[in-house]
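Single chain ahead, by itself, as structure tokens, in the form predicted on its own.
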Amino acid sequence: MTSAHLTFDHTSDKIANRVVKMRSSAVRDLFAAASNPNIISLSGGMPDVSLLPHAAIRKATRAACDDERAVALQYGSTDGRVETKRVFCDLMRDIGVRAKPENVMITTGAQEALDLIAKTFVNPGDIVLAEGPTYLGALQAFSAYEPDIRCIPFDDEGMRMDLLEEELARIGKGNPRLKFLYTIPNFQNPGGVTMVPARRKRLIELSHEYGFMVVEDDPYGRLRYEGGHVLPLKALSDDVVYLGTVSKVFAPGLRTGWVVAPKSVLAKINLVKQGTDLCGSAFNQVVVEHYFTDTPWQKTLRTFVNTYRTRRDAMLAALDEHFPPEASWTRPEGGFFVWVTLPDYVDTGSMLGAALEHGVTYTPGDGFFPDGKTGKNCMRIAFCYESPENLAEAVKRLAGVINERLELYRAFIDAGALPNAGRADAASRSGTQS
């Protein structure tokens, strides 16, 4: 008889406290399940790269390879190629922001920028403000540096400035612990809502009054399906730190993003980036340059917008048809996501297993809050990747799972097994989670 071989983790007592406290991304955890051909995924915000003009991409890639100096294969400066910066300055001008190359830094996607900003400015216990719910990748990036993240609820017009003012009054003016406010004002992830101009103006006023930095993350700004363009926060104040990316308008696999900020801010971030990766991929930057200068990328962008609009409409129509009256949801004017709120007694995390059995995935809502507890009755569903037919079928399947939960709850109520206080007042729901 042989004994089982036991393997011990000899590093478990050496892991840093900040890593012990970190949570895995709910979206990343669902990637394996989403790859199952029998499952329709509403969980990941993946662009549909099949819509890209592959001939144009080959042309841009070949141009990067054909340079006799092989600059695309060499180390580069930490802050990125000036030629790529000029391309991003041109892109920014299109949306109302005037930037100079010296105010731009190239990053390995906007995700690296989030980590660099937190690493540069946040000490343990420092205060970071954000929408609640907010992008789970930002929560992951920030949490490594152990801040006190405080969430400000939103409604259909974006972050509620009245609640922000209340929180700022509690923090106090000139409080050195208050480092920055992070926001996704356009088609927010996960909420899908857009901050209206009046609230943008007020946010800038409050940042000056209370002395905090505003970090504006704008991955979806060009993916508008209805309504008019709204000026970025960066267009309202040079002090705003703006994050951009090519992931949603070109190719996420190139992992190329940028930061626009005052020189003093970039200088500090540059020091941190040197220790992180020395420099970004020069090859990827050259490919980006050629794509946005040598190809009709605006035509491809229109294809993206038209396709995603059709998919959004299909999802919203299916929600209207199949979801129960106890549910509410946002109606995004652009971007990738819809935020769904269910009665308080529904736990979307525990419901996920049943949804997988029915062939559909989504992202539970609690992962979008720093405490991992708020938002348990909510979910994010994405309409960007699947076909309209698949989206309609996925929503129908998901509605079936939700209705099973609601019927089970009603059965307990009718049997007197649960107190009446547990009943959800569906009429009072606004469609957003505070």
Ligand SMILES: Cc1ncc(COP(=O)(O)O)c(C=O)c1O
Given for the second form:
Amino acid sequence: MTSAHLTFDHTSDKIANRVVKMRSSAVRDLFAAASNPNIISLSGGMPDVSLLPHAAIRKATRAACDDERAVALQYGSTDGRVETKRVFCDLMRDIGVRAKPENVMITTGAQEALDLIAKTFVNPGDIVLAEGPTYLGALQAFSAYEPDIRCIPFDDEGMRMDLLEEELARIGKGNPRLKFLYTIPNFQNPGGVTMVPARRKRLIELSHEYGFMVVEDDPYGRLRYEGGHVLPLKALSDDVVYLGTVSKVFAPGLRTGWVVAPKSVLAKINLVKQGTDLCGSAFNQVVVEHYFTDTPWQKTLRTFVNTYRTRRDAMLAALDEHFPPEASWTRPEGGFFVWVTLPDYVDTGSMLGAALEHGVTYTPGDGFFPDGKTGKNCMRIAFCYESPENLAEAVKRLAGVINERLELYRAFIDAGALPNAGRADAASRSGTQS
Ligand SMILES: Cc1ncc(COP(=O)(O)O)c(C=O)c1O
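To complete the pair, please output the form predicted together with this ligand; the form predicted on its own was given just before.
Now the complete complex, all chains and molecules, led by this one.
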């Protein structure tokens, strides 16, 4: 048999069910389009690493190449270098959490931690709770283990505790299928909203009452542009499993994150990680240690915060100016994202082609829900990467595309072509073809 016969189709009927069910991340798919210089991308959540000072990077990397290369180039322990753990304990102390190195594990970004947690705790059919919409990388990681993911809506104050309580009442106290609740309490991805202190307190109470683990994912917590620091869930209860990452405050290319959790949880995750990658990159851990101990990283963080604040303000001002009154959106106090809700007859997935033609991309809302159906009239727009001028231009272009849809819909209504306005997403579909 020649290699030409060894096509992928040859094995396609052998793929595991959990992979057949997986959907590609719309964001990953959009990266290709985003590389076109004529298109302004509001789709990816990439930090602007051009803001990092070269001298600091060189200094941190030199340590891994010179003095510490013997350890940096070698396998390390599965849970990570103790020196790196100490650095992360210091970062945790700044945000109000007292953590000891024995409660810390280093991971290959927070993404690996999401996979390890699901792999450790979830049997097919187990219940996982999360904000809806939620981070699509978490949905991808969890879905491999075939959970029943139930979404709890949020409002401007974060996850709705009244709706969580209703869901918990349906699930029942002590239900062994309920494994954990996943939340991004600060500047949620994709919602941009922050959970207020009273809801954080209530969430912890409910976790104790109903016996579920809380997984707190906090990549954006230090990127606050207004308002005061809110204590993490981890500061309210030792039982919380906290996920940190250097991706948004330093560089995602280092693929370094950490978990702070009770020792019993870490011991199990450690076993699973051994089978996944033996250990994370010691080289990258050495670089991260030096970055956070020997370079003025707080100054760089201030640059990040000031830059992203200006970009957020530019996006919000452009939304106020150009978006139609039928649209609503969140006003994030930090992080990277604004969540936009359009009338329910607009399908943001089918609108994406028109947006690309107008030179702008965004992420359609349905990818942030496990059923792939909810949120079709929503979109996530990111302000982290483009200049304020580009953001203003992108929002203007997007408003043009949306207004075309709305006008088309109104024309259908006026012409009496849509007797049932509730099913009007036919209007947006035919709009795609026009
Ligand atoms: C909420 C959330 N969690 C986790 C991640 C993954 O982070 P990391 O780069 O540390 O794997 C991201 C990345 O965008 C994110 O937004």
